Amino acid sequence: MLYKVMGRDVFKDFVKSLISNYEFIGPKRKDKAVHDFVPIKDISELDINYKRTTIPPAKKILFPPDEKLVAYEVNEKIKVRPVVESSEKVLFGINAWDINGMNFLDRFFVTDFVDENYLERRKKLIVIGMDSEPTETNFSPSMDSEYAKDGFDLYITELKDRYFIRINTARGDEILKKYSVTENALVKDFKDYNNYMDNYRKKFKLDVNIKDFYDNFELIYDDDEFWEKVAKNCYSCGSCNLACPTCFCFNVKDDIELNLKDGNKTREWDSCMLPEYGLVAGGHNFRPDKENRLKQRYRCKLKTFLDKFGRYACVGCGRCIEVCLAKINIADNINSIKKEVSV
């Protein structure tokens, strides 16, 4: 890791250069409450002072909601052609917890099976991170996700009169040298950065007792009364999955042309909270009730991948809390499991 500082007067020209030379994806205000990461053509469109995005930016770029995987032609011989669509992009302004969510997807899509579509996009994605204001539902410090150690090329932190930059890759170093003027970070810069991070972490107001969840979950797992209470108002709509930066479930379908010869296999996001998710041939459903589906979602997020990858499949962004029509709160539920066991 290299550490540099950039003057405030240089920052704007640096961003303009990136917009001019790359396909640039950054935060743009949609309305008073929400921003979205979209292609930026002019710096006036860019708003890095964002607080809330509904769809995680890295997820929708690397793992699109709908994408072609394979094109095929059925004649005397069957021809199959993989479809891998990717281009170099700059993802600018993504915060630490969304970078950590992307890091989880990086691990998932190359473990057990290497997903070439995801991998090609990831290789060509230049990631430049920046801190953003946490929402009231954000508990990322509890999940150790408010700070990104890796997964980015550059991470820019705004101090009072300058920017503190962490350089994580040779590509990031090259971009910085090509489009900006920086200086080596000195002791004072590190002190100011540490003070900034101390104050930044104080902005997160929601705390989750995740430490004891791993064992307590097993004790509460077969408590039907508890799960009926937690899932009572669930609509099984799947909004929590769609807004989650680490959810990876998908379905693959065949789209066949009217000539019955040409077609595509298409991947689209799926949700483990939908009643049809566990439905198989013969009408059997492995998870027919919402209580079981919600319980399994919590196991997946907070236990399964801790065993498999050594990290949670939850970064504490709080999006699922905000988008849930039934106001189901994963943070409250984690803490309530601790309370139930302690009674």
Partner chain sequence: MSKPKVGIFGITGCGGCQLEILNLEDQLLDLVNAVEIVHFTEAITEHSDNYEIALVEGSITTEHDVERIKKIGDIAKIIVAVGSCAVSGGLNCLKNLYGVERAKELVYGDKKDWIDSIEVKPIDEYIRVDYYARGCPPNRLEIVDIIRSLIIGRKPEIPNYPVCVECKRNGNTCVYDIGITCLGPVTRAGCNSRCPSSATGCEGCRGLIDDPNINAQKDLLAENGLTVEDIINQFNLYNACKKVEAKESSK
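Given the form predicted alone above, produce the structure of the same protein in the form predicted together with the partner chain.
Here we give the lone chain, stripped of any partners or molecules.
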């Protein structure tokens, strides 16, 4: 990691040159409730001071909601070809927990089998991180995710009169050199940065006791009463999964055009909270109730990948809490499992 600082006025020009030289994606206000990461054509559209985004930016770009995987022609001969599309993009202003969410997806999509559709896009994505204001439902410090140590090219932190820049890749370094003027960060800059981070961490109000979850969960697993209470209002709507930066489940469909010649395989986001998720031909459903499904979700988020990758599949962004109209709250539920076991 290299560390540099950049002046305020330089920063603006830097962003402008990125906008004019790259396909630039950044946060823009969508309506009174949320921001959305969209292609930005002019710096006036960019609004770094965002709090809520519905769909995680990295997931949306790297693993779009629906995506063609294979195209084929069905004639006398059948021709099959892969569809792997990617182009160089700058993703600007993504925060630490969403970068950590992306890091999780990176790991997931290259494990066992490499998913080229994801990987090609990922390789071409220039990631420039910046901190954003946490929402009340954010518990990323509990999940070790409020700070990103990997997964980006540049991470820019706004100090009072200048910007503190962490450079993680050679690509990041080149971009910085090409489009702006920076100076090496000195002791004073580090001091200010540390101060900033101390204060930033204080902004997270929600604390989650995740440490003992691994074993406690197994104890509570068969407590039907507990799970009925937790899942009572669940609509089985999947919003929690779909809005999550680390959820990756998908369905694959084969289709053919009405001309009955051109066909394709596409994938589309799925969710483990939907009843069809565990349904197999012949009508057996491996997870028939919303209680089963919610348990599965918690296990997947908070245990499975601890076993597999040594990390959680949750970065504590709080999106699933915000989007859940049934007010099912993962943070509260982790805490209440602990409580349930402790009394």
